[in-house]
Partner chain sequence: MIEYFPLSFYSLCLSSKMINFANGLLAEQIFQGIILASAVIGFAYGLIIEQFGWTVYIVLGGFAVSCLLTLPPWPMYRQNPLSWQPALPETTGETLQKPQENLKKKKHK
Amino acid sequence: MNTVLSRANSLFAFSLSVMAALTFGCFITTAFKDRRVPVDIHVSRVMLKNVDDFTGPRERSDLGFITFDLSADIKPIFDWNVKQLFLYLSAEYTTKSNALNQVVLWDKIVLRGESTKLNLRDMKSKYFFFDDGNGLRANKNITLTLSWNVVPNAGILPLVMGSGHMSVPFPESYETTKSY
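Okay, now the structure: that chain only, the form predicted on its own.
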């Protein structure tokens, strides 16, 4: 005859097996969903300064400032397996010293139940846009892209790029004003 402990162990193991199967079912129903949405990025102002870089050798580095507008409807991304989205705007560009530079300029977390219409106007970059040298000056191909990480209830964390990006030319001269 089975003891109470062996019956409890069997019940616990069966419950865990059922929960694992349900979790896998939750994952597989949304695993192959296309999570791209159209994104509209518009840059209204670009400013470039040459400032002292205190992180390394005492040289001067480029510091860029960008004011942008961003609009997107991210409602189609949310389904019953999405807890939140981590949105971030990044800049990609090449310089003589680096084949690929990537800098995150702005980010936002959107939780389930919050407004899913992004209509941001005159946003300034949240993080510094430093280059490790003078690669921003007169750079004609700095591409801004909105991407997001989907944080699901169960499953993998997909990294998705929005379908829409913008190339921004940077000025050939530095600003000398004190404010942005």
Given for the second form:
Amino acid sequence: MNTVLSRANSLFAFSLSVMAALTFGCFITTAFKDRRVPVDIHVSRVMLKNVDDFTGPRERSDLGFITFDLSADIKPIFDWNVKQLFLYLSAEYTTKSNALNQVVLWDKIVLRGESTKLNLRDMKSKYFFFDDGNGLRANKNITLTLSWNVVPNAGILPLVMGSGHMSVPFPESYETTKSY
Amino acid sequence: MIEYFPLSFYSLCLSSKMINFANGLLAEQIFQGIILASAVIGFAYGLIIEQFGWTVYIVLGGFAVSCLLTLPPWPMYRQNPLSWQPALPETTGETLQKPQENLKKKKHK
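Give me the form predicted together with the partner chain now, not the form predicted on its own.
To see the whole picture, the full complex is given below, headed by that same chain.
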């Protein structure tokens, strides 16, 4: 501790260690929190088409168009360790060729400080709902769920599914709109 | 340590830029105390208002305060000066330097 530089070195290293400990403390206070929130999803219209899918191995695939309503209050999830939430709406179903299919239809980033009451009506899907084949036609059960990825300031990024889902059957034929 | 450098080096230790060992400990205790106190206050405040940014700001403030208090060599750190031995006569100084020069010659082969 004789020179300014050695004191400065010691001071800076100590501050950094203390800061690391505080960050770990921030993580520990929110590590075991339950981040599920009730979610209400409603589907208003579904239309099905059979179109050229240039990304797949076959000539034509099923393409679905969904119009949905979404309402949820995500305020309880935010705390001092949450920087933003990445919400995404995914559709899950079974076909003859695949046991499980999951397609992301829509997503949104909610930063801390933005409005946390989600009340979306008549939303169109953001991404194409292509099937791996022709399994959407006359499918009995397609389940839509809202999930989110919590982006923290310090620690693990948990992937949480909201409690609340909606299952709809798809139309029997192409180019017809089914309303619910 | 006293054999590694020529004795004229130690006169620099008595210059205004350095403080002695016992008071260096005092400086270390002061800044550790300040930073720990600001860390505890900052953590509690951040937890209450739910913003981690404030915790960081308070710790940085504590860092700045302890920089100001411990980095410059204030007079309070020079309370107990060490009493250095009087300088040895020139002949022993030269014999101390000669083995160092021999070592340097051997290394630069």
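Numbering follows the first chain given and starts at 1. These figures come from a predicted structure and were not determined experimentally. Here, rigid core means the biggest group of C-alpha atoms that superpose within 1.5 Å across both forms.
Taking the rigid core as fixed, one finds a CA shift for Arg58 of 2 Å or more between the two forms.
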